[in-house]
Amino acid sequence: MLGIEHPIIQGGMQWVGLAELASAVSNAGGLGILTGLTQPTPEDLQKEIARCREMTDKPFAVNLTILPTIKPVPYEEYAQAIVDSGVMIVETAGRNPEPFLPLFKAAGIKVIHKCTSIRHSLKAERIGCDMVSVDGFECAGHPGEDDVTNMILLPLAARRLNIPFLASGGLGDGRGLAAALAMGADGINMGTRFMATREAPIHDKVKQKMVEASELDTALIYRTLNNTARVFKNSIAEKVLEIEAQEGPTRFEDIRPLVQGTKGRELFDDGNLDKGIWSAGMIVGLIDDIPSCEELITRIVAEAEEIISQRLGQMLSA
């Protein structure tokens, strides 16, 4: 459906999904994704799409995350910029993408919607999405409020969905790819793992910190606001948790200075690991090197093929 060689998709990530990373993933046979709202204007997004085209002749997608924001975002203009640029695959996330589907469908665009529950996945199928990315509790960013892991979500999706679906959250090696396929997924969506690659446009100190991390080094913030987010556990995340643990309702105004998005972007640029917060999934516990995207994808595919043909095959023949 997506015209790619390997069933590995790089998730859209704020400040990270630039042409350098997306083109490297696509050139390696996966699907790279530019993050639309990383670009300050729709015109800038069109320029980034053109820049990515100069770096790869393979398919790539654009992520459009639809969320309530302090400063209004011209989502319709971003969507039109995607269409006008001739992009054929869009990853949507956040709110219901239905208002944008007629525009995308008229242009022949395939739409992948990120979902954190089976009910949302079924809704995405009903409204006409071509594929869904099922995000388990392990994932970076917003895992929803149900706290259901992929060991449950993926078999449920396989039972109930009629459209293809991707596994997202807790995936970063060949074992994860083989397991996801075994549970019915058609591919995997990786965000955090692609942050720890040579082409990811973030400071080496951030990448190295994730290599050193264990599976216990993420934190769930905004739980008291019913807007849970999984981030890397640094001093800023711990301060947010301290504020949320205080008696009485949490006021976002009390934590806003700590979690401003601009601080996260500066952190990626200058490597000051305690300047702000950044999204990271539990997969950090399985990251132990910083390869190129080509090395990573080749390794994951080889590992998965060996597991499927050797380990699982031997079990059948025994």
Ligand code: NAD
Second form
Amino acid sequence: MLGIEHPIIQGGMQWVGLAELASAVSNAGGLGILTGLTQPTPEDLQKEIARCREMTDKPFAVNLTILPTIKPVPYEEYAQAIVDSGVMIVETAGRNPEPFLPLFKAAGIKVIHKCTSIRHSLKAERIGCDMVSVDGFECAGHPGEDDVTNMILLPLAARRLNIPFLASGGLGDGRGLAAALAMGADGINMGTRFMATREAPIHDKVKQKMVEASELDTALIYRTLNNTARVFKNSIAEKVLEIEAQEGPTRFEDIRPLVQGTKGRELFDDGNLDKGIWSAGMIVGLIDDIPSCEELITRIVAEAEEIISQRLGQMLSA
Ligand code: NAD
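Could you present the same protein in the form predicted in complex with nicotinamide-adenine-dinucleotide (NAD), rather than the form predicted on its own shown above?
Let's see the whole complex now, leading with the same chain.
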């Protein structure tokens, strides 16, 4: 459906999904994704799409995330910019993408909607999405409020969905790929794992920190605001948690100076790890190197093939 060689998709990531990373993933046989809102205007997004096209002749997609933001976002204009630029695959996330579907479908675009629950996945299928990305509780960024892991979500998706689906959250190696395929997924979506690659456009200190981190180094913030996000557990995340733990309802205004996305962008640029917030999934506990996207994808596919043909194959023949 997506015209790619390997069933590995690089999910949208704020400030990280630039042409350097998306083209590297697509050139390696996966599907790279540009993050729409990382570009300050719809015109800038069109320029970034053109830049990516110069860097790869393989398919790539654009992510459009619809969640609370500090600055209002002209979503319709971003959606139109995607259509006008001729991109054929869109990853939507955050909210029901129904208002945008007529526009995307009329242009023949394949829509992959990222969902953190089965009820949202079924809804996405019903309204005409082509594929869903089932995002388990392990994931980076916004896992929703149900806290169900992929061990449950993926088999449920396999039982109930008729459209293809990707496993997202907690994926980063060949074992994960083989397990996701066994549980019924048609491929995997990786975000955090692709941040620790040579082509990811972020400071080396961030990548090194993820290599050193364990599975215990993420935190869930904005729980009290019903907008939970899994982020790297740095001193800023801890300060946010302290404010959220105070008595009475949390006011976003009280945490806003700590969490604004622009600080996270500066952190990625200058490597000051306590400048702001950055999204990271539990998979940091399984990341121990910084390969190129090509090395990473080739290795994951080879590992999965070996597990399926050797380890699992031998269990059957024994
Ligand atoms: P931003 O600077 O606008 O806001 C920073 C964070 O605060 C975001 O997580 C946002 O959701 C949250 N937020 C903003 N206003 C809020 C409110 N009134 N109540 C509760 N939470 C509020 O965000 P940004 O870093 O420029 O990112 C742009 C968009 O991309 C946001 O919607 C953000 O959530 C989303 N994003 C998604 C992921 C993901 O996991 N898919 C990762 C990073 C960012």
